[in-house]
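First comes one chain, alone, set out as structure tokens in the form predicted on its own.
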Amino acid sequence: MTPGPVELVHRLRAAGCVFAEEEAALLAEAADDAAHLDQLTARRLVGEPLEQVLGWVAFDGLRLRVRPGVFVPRQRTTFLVQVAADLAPQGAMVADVCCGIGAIAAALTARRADLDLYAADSDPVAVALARENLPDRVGTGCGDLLDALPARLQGRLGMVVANTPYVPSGQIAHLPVEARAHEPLPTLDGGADGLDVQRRLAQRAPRWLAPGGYVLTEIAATQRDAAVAAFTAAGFQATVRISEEWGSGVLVARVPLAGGA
């Protein structure tokens, strides 16, 4: 039997939803009748992410396509995109890497009309996504990191902005298990320290950047000291942005221009 409007709430709350009544008004928007609604609560139930269950997710005004299997962008990396907004120099070429689903560039995309945008990401699925929910002026490419773009743009990007796996792989195991039993491993853990991949970015990002490009990544507020210290060490200018609404963290770092300024 299908759930009533109260029951269903309930129900959600007891599998530890926490806005249960918000949750049981879009399951209820989403099915296209009783049996449906019956199948897209059961997968509420034992842990799915909503958003993969409602197939969208919103995301800083947009809503975007998401499906079972891919990582669901944070509403915490809207910090991150209002960071990559307001520094991005007019008209430069701006990667997403690590793209996922496309969030980044989609938001980049409607705050930054003049911005020539590429995403790339080593999923498949999620690049099939990030077409989906991009316009096609936004070039997408499947790859490891800026490997994925087309030669041409080495020593031309003005910015490279990756939400990079940052998690340790000591704290995976404590993640809600609508992230490590339905996302993808690598889209979540970062290594010993939750640095490995932005480690790498900092090696490879330099050949890519025109003077005075940035590399802008999501981190964790502890993490401040440890990423600073891997971009300085890779020729960068470094520093760290701390969101007071999300608690975490973007690092913002520079390639020097001539001169050293």
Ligand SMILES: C[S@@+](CC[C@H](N)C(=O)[O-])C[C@H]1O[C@@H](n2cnc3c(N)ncnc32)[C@H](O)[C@@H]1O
Second form
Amino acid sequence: MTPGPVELVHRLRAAGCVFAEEEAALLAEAADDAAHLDQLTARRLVGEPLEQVLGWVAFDGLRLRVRPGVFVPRQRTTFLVQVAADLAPQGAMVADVCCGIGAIAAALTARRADLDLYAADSDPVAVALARENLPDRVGTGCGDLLDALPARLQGRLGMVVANTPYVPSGQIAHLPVEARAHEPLPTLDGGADGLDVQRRLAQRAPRWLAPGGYVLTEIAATQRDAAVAAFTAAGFQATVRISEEWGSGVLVARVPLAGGA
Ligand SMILES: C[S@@+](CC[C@H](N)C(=O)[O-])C[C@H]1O[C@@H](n2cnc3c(N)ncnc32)[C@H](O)[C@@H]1O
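Cool, the form predicted on its own is there; where's the form predicted together with the named molecule?
The complete assembly is shown below, putting the previous chain first.
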């Protein structure tokens, strides 16, 4: 039988949903009818992320489409968007690699209309969603890191922004069931210390960047020294910004300006 509003809240709370009242209201709003509400509730009760059940995620003031089987953008990534919006040169070409559903590129498009944005990911399901979430003028591609971008962008990007997988392999088992069971492992697993994808990005990005261009990546505060070392070894000047407000860190790496300035 379809649960009433109070029973729905109780069931969600019993399943471990901290914001049971809010979730109950959102599920009720998303359901077409009582049978549909039953289906959505059943999915949520077994730990499917609320956003995958609803079909959307709120990110940086936008409502973006999400479906099962992709990474759900985290609110903490707003900090990466803020730093990118502050540092991107006027009119720059900017690539969001490891773009997932395109949350960072979508937010930058909304915040900085002057930027020429591209977005790419190795997962075709994620790229299809990014295509739905991004305006036509944002180019998208599917492939490994920067390889998915048009070759004509080599040496011309003002910024590469990337929320790569960065969870150390040994910590995957300790993630909440929402992530462990409902987001693909390649969206989370960053190798032994979490920085495998970032090290590859550090090696490959210089060929794509204009002089003085940036790479910005999200990191955990515990990864700051290793991330700075990885990008410094690849020829970047690297620093880290930590946000207490968002509970996240951003590595800011810059290739030297032409002439070494
Ligand atoms: C942590 S998720 C972040 C997604 C998105 N940037 C966001 O913040 O919502 C990491 C993304 O990187 C992608 N990915 C993993 N390895 C990749 C690679 N070698 N090249 C391109 N994308 C990759 C995954 O498919 C996943 O969408």
